[in-house]
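Given as structure tokens, the chain that follows is alone and in the form predicted on its own.
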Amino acid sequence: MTTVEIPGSKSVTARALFLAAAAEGTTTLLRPLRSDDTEGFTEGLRALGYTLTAAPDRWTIEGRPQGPAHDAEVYCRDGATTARFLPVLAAAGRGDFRFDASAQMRRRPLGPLTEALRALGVDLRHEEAEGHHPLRIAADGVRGGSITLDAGLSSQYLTALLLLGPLTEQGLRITVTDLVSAPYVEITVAMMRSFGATVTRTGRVFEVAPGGYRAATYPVEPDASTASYFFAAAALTGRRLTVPGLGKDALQGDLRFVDVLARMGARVEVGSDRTTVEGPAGGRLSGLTVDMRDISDTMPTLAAVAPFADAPVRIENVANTRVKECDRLDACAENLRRLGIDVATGPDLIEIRPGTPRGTALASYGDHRMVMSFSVTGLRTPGITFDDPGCVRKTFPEFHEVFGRLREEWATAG
């Protein structure tokens, strides 16, 4: 059996950095993710005047409950969590702040979040396209109150406002009209409680009490989205693979991807502190229709192994993947067609028919998930290359080395 150590969760690391910065006291994060996204987040915190000390396996953050130390300009790179969470952190303080991001991140929508901040009295102005970076905030704290939010494009809008709640004078009451990727919100609520916040939910109404956060020592669990590539690799090759650190109590909903693999014929064991996937003999996977609204970051992983199923794989309810680092539905479809696979797409779905992929050059679209997903296809299809393999640095800089060692181990084992 193969064991693969997966780096820390990007989602958990980003939330923990926000919570640590806002907390009273000094927080230590254990085994945080080091990647372009999280480095961008820490760079942004430093620009806002927060003190962060990084050791190889732990980061120490000095909290500032009063908010950023001074006026600042922050460049958010490609990071959606950086671009959506740090303006909220700044809004809770006092001062003048400007935020900008890469061309890729500028294209991604921000409107529902910034409109909610304006409804709470935040003086916020988009400098160019409304609802997109760059933006300016003249911050004077946030009083709080009741707002309505559409989080149908991104759960990060809701997460950002939930994180803001304890920093307001009155707390927040958020009524959500639509919500995608709900498990990410569950991560947020659980982590807020670990840092001393009070959050309640009744249906689509979230209530957050004022009172701030308390510092903590917080371990960051492995990234479940990243683990999906290795679980899919086992399913596709008939191998047995274990990821330690992700078990029954894992915060991340993307671990539910293994349930999809189980429906396709893989054997799945979820223990207290680890998850094991064993693929069916010969990697003979079954086709299926699956709603991936709650685990949409793993949609490309499934799309990349779908051609090897014995019947069509239809992935539904993933319209939000069109506004990620790229339009992932169309990007997956185009790469599959380059591989010689018959694909159909709709506004919120993709259907992939069985076929034998051929080795060819694939487009990364600057999206780490395209490269990591279709690297799995390459386990059974020699000759797949990418125009920008290095874009994996966004979440897993060592991906190619780790995945290459896995490939060699399995090839040697026969």
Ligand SMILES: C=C(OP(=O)(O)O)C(=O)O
The other form holds:
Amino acid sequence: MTTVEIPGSKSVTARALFLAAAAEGTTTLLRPLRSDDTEGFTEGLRALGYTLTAAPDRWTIEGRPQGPAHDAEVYCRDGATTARFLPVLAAAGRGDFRFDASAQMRRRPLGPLTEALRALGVDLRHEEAEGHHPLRIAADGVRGGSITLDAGLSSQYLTALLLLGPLTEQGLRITVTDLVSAPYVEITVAMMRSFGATVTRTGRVFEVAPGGYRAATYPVEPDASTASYFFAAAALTGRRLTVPGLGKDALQGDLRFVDVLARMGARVEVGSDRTTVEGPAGGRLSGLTVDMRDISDTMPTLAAVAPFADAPVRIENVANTRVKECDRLDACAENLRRLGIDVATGPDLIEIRPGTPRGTALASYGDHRMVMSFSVTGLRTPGITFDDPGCVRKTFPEFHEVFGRLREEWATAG
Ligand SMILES: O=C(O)C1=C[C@@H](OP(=O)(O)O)[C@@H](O)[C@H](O)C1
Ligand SMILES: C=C(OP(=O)(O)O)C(=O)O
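Now the other one: the form predicted together with the ligand, given that the block above is the form predicted on its own.
Below is the whole assembly, all chains and molecules, this chain first.
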């Protein structure tokens, strides 16, 4: 049996960094993710005037409940958590702030979030395209109140506003008209409570009380989206693989990817503090139709193993994957076609037909998930290469070493 240690969750690390910065007192994060996204987040916090000490598995952050207090420029790199959460932290402070991001992140929308901030009285201006980075905020605190939000394109808009709630004078009442990636909001609410905030949800209405956050010692759980590549690898090769640290109490919805693998014929055990997947003999997977609106970061993982199923794999309700690091529906379709697989896409779906992939050069699209997903295909298809394998640095800089060791272990075991 194989055990793979997965690095910390990007989503949990980003939220913990925000909460630590906003809290009264000194927070310690245990086993945070060290990757381009989280380094971008800490670099942004430092630019905003926060003090962080980063030993490898232990970061400490001095909170500043009054928020950033001097003018600053922040470069958010490719990270949407950085690009969507930090402007909100700045808005709660005082000063003139400018935020910019990479070309990839500049293309990704944040209009519903910046509109909501304006509705709350924040003086915010997009420098170039409306609803996109770069942007300027002349911050003078946020009074709070009631807003309506469409989070149908990204749950991160709602997460950012929820995080802001306790930092407002009067609290926030957010009525959500649509919500994609809903489990990420559950992570947000659970973590806000761990840092002392009061949040309630009644159907589509979230209420957040004022009163700030309290520092905590916070252990970061392993990243469930990253774990999906290893679970898929076991499913595809008929092996048994365990990921410690992700069990029944895990915060991340992406762990539900193992339920998809179970429907495809894998044996899945979700224990109190670990999850094990055992692929069917010979990796003979079943086809299926699955709605991935809640867990769409794992859509490319499924797309990459789908050709090996005995019937079509149809993934529905994933329109939002078109506004990620790349247009993931088109990118997956292009790469599957390069592998010789028959595939169809619609505005919000992809259908992959069974086939035998032929090894070839694939396009990375600067998207870590494209590279990690099709590396799994490579377990059964020799000769797959990528034009930009290093883009895994966004969430898992050591991916190729760790995945390579797994390949070797399995090759030796026969
Ligand atoms: O809040 C978060 O940490 C995230 C939310 C999801 O984004 P969307 O809500 O934009 O789908 C997910 O895809 C992203 O990787 C991380
Ligand atoms: C979409 C992703 O990242 P983000 O939105 O946080 O940039 C991802 O990690 O797949």
